[in-house]
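Given next, in structure tokens, is a single chain: the form predicted on its own.
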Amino acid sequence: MSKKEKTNDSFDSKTMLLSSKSSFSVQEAYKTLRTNVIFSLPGTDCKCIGITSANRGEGKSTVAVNLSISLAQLKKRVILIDCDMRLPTVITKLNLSAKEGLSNYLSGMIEELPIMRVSNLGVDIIPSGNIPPDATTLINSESMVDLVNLLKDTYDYIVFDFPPINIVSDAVLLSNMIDGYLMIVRHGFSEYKKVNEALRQMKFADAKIIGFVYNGKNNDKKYYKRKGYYYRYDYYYKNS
């Protein structure tokens, strides 16, 4: 295990969930992210937001959960789908447990939608379910398309926590249904070449990237520069 991999364990913890006890800077950062997402995806119809990263350990699942919570704070109807069926972490971060979920529904093992209502957060969750032998096939199935279309009738926002782009192709398989993707990059961990490769794959799939979330940086410096691009310490947002 490399030194970088060792640093992953403490990064995505339940203690980083957005709440009234979160620091002022964290709360404001998510409000800014929420506002930019809303303005980037105008209209009153349901919006599908894909959250992904180049590789594991960037903090994408934490951002997916916290963005969902932040949208729900506006009294929006929000559902978060854990599409990372190989290494799911959403319900763990929320200190929940589930025996069934997305994989079970898409494979036809259950007929009822496996929606968990987290009333204290105002967010509904579809957990990943049991680890399937071929998650990519399930994500790319007609059942997944039907599920998304069904959820659009009920929710204002559907947030998808996808696997990392450079690990598997799941995130881009639904690019024709995703209104906008957020790419998560982590300070001191993400590598330029790997992020660039992920962006290349997303561009090839004609995926609409609406912004980047740059996290894991202390507040002592607001900006740093790399290869001509400036990144804000907490959230750098750029319309595509």
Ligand SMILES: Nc1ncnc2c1ncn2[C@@H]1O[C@H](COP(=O)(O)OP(=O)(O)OP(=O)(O)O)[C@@H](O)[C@H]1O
Contents of the next structure:
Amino acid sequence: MSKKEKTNDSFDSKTMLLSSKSSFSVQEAYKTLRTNVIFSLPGTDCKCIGITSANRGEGKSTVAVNLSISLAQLKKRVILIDCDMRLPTVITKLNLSAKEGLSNYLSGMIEELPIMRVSNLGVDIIPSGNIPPDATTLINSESMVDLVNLLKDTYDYIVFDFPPINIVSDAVLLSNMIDGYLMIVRHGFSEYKKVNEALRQMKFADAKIIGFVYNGKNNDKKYYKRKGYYYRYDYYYKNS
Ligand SMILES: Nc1ncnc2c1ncn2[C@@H]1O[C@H](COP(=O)(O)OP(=O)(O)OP(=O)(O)O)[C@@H](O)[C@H]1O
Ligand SMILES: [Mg+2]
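Having seen the form predicted on its own, please provide the structure of the form predicted in complex with the named molecule.
Below is the whole assembly, all chains and molecules, this chain first.
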């Protein structure tokens, strides 16, 4: 497979992307998530991880990118597919650009796999491509099945950044190919009824949920008292 090499060197704390500059609690949270995912999906064959949530803006793409980075840090071969062809964000989160991607490949407009290698992260990416008229048909196609089977020969993990379940059915359409879904729930944002509705749809599609990610609970703001001073948890751990 030929890949276009890209380097991303513009991480900062505002982008929400995992790096050595992320706070202690963020780095620990992603290590815990990575460990839980690895133990939930044992075996040596390639594992397909679907990232979804009930509605827009709950942190799916952020978690999908950071989980991919975290798995790659263990020298796992990881590819992240931006399956949100209507409102793609993976490429922009990484501060990169792409002319073509998944939609172009699945609709037969290009023959070469549109894989980008983000070399400094060790993660490969399939961008979403041009916004197609019917993304659901493309996701539900034989070409998508063939693509995933092809990628399985090369990678340890395929991470799928899906659109929200309550908006479009794309995430559950691949339920027979996904080994485990992570449901993202955002602190102070996700609504119980909406999450429940999404879970009902996933159950109906027989989708295997391996866990929930509770996104946005800011542990950095927890303080504890020591010798009359208040310290942040991450500060304490880094310096003790
Ligand atoms: N834990 C967090 N703390 C602060 N901001 C966050 C957090 N998680 C995500 N965000 C921000 O919230 C916005 C939405 O996040 P993201 O794009 O990951 O959500 P999404 O579920 O993929 O959205 P969509 O459904 O539109 O694809 C982004 O601006 C992102 O930087
Ligand atoms: Mg997204």
